[in-house]
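Heads up, the chain below is alone and in the form predicted on its own; it's given as structure tokens.
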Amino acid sequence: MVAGVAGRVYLDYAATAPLRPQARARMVELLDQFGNPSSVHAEGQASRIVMDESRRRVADLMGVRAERVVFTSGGTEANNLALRGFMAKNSSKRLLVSAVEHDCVRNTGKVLGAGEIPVDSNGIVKLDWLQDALTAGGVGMVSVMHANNENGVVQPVQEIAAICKAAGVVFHTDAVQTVGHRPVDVDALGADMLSFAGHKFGGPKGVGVLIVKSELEMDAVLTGGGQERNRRAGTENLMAVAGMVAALEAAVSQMTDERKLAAQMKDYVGSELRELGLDFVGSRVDGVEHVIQVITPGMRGEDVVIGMDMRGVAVSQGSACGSGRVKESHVLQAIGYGELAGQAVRLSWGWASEMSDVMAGVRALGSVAGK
């Protein structure tokens, strides 16, 4: 358990995770390091050293060269930079995104006139459909997330990447829900571009990464100075970058134990849900260990969230970016849940969670659902 609101249980790690102590300590250490990393004087160069070292450490952890690491303000900007930046240089080509993407990819795709890749009843991209679409020609880029933010279902990104590579198409994956939770090697996945955000694994909010193949030509979305090798203008957020790196290093070093405990928690929750007569999405396929999406027939998801909140347990319907808006899940609609698309909640846990937390979550859910 981490410090928070006294007496409450936090099960919304997929929205944001509590700050890891390693990230907090590193950020406090840099509070008075005020130099602009782009300045040539000693104060600026001291900050430049921190930025360069942070970039190298991210690169080592992700299995890439340092020049491929672009720091952004978070996952949304990283995804926007990938899609908008590449398509600006390839406007004669089509963009394809999966039907279950996070809204920052899905809505950006709509602006760019993207086609939508359908999924099967488990939420997995239909590879045959994708193969046919690429064979037909005219596609420049495909974006499919590594793991879904609502239900945790893991996509076969290596197979998707291979299909794209054979067709000469650039492949981007949103790995926001896997980096820091599962081993992620960018080149082993076959991704040309990969995005992630620091606050999902215990880093600060407001910082993320886009990893880009050095040879890819793309426009900057934010223009100004020449920061980030002209990929992303703006004075770098030194403290947040360093905090994210400290959190990522801690997540990777502790991943085996944290992942084992997360899997035990998911097994427990899944078993208890079956006892309550409740189904969860993606139960028949691979999914990340820290996320589970529960169908609550006859009860609107937002009502269940409020009911659990009143019982001291924080959960969500799905994407935190959609909070405050009552709407059905486009992810569940794409999978084929129909009217049940508005009747689901997401439970997620992480580095500071204890088994007692998920036990309390299940009890609260059962109480709200009248089980």
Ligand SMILES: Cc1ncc(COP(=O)(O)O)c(C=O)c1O
Given for the second form:
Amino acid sequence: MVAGVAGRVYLDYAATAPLRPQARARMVELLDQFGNPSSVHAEGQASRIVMDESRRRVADLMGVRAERVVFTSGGTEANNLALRGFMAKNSSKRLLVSAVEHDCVRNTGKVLGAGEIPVDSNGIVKLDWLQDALTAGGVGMVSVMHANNENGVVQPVQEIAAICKAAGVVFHTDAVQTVGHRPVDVDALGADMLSFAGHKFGGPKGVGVLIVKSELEMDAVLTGGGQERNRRAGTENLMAVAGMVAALEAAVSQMTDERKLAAQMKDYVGSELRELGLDFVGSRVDGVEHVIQVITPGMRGEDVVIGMDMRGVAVSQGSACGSGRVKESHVLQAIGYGELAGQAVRLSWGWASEMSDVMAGVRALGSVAGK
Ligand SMILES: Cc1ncc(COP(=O)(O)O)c(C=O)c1O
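Can you swap the form predicted on its own for the form predicted in complex with this ligand?
The next block holds the full complex; its first chain is the one shown before.
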């Protein structure tokens, strides 16, 4: 039984997922474990053991050595650390980020004077453009997300990594929408740095990870004590870290079944949308199984979200900024949707979703859209 608002259907997993029972149990277990992992006494050491064990388990699940795992306060901080941390040490070089990144990469990129890698009409990064930019020289780092948070489109990360590697450029990928949903092996992807966040796969909010190649030189963004091998200062959020790890283990062990069901849901929603005469973004390319972005011509996405909410179904426009306001999608603009960039809605599901949820979602969408 998942906590939530009774009688409602939750289809906004890409924004955040309900807590998995395994994460909840682990966090409850640790509620009273108050020792500071940096303290030398027994109380501290008990917490140090939890941190070390958590790090080792994340490392095993991601196919890396434990020393490469840096715990952060979430996806936003992991991405900030990757971009700001590396660029601080390499300020004479340029950063390139794709035009469809989450705001935490995009806006950080703007602060750092980053160039923007364009995408094609499917939302996929233009590899030729990237190749030319790297050949021209002066680029130190590239950041391209693994899967897009608005439409689920998966980028050819391995090819991007290979282009970067050949040019001696560091490659970071924001894997917040894939980790816990698809198998992610950092080295097989070829990423020098990879970020993810606990709350997207059933862990708690406010905790995430940046995986960093050991030899990569970077500055900390949060300076202070020497936690996280001097990469992220501050007393560790033990309970959240352990909760995230429990969620990740559950997500990985149940991934085959969960992914299969998510794919069935996507097939169902896709075919129902076609019946309704609605199109979804990225329908011709690989996309994560739990996200679909529907274009609602003539209807502002915001109004569709409100209409569906009134019918008991929680969805979103794709990305909400901190204030809760919704805006036109820069992702859809970059893909070339023009004025339709504000006329879209995202449905997303996950570990506790059932077929009846997506069926209710499609019904509500049809009703709002007057179909
Ligand atoms: C692709 C992507 N990157 C980064 C983030 C930010 O993660 P967090 O909410 O943990 O800061 C999100 C969350 O919406 C996301 O979808």
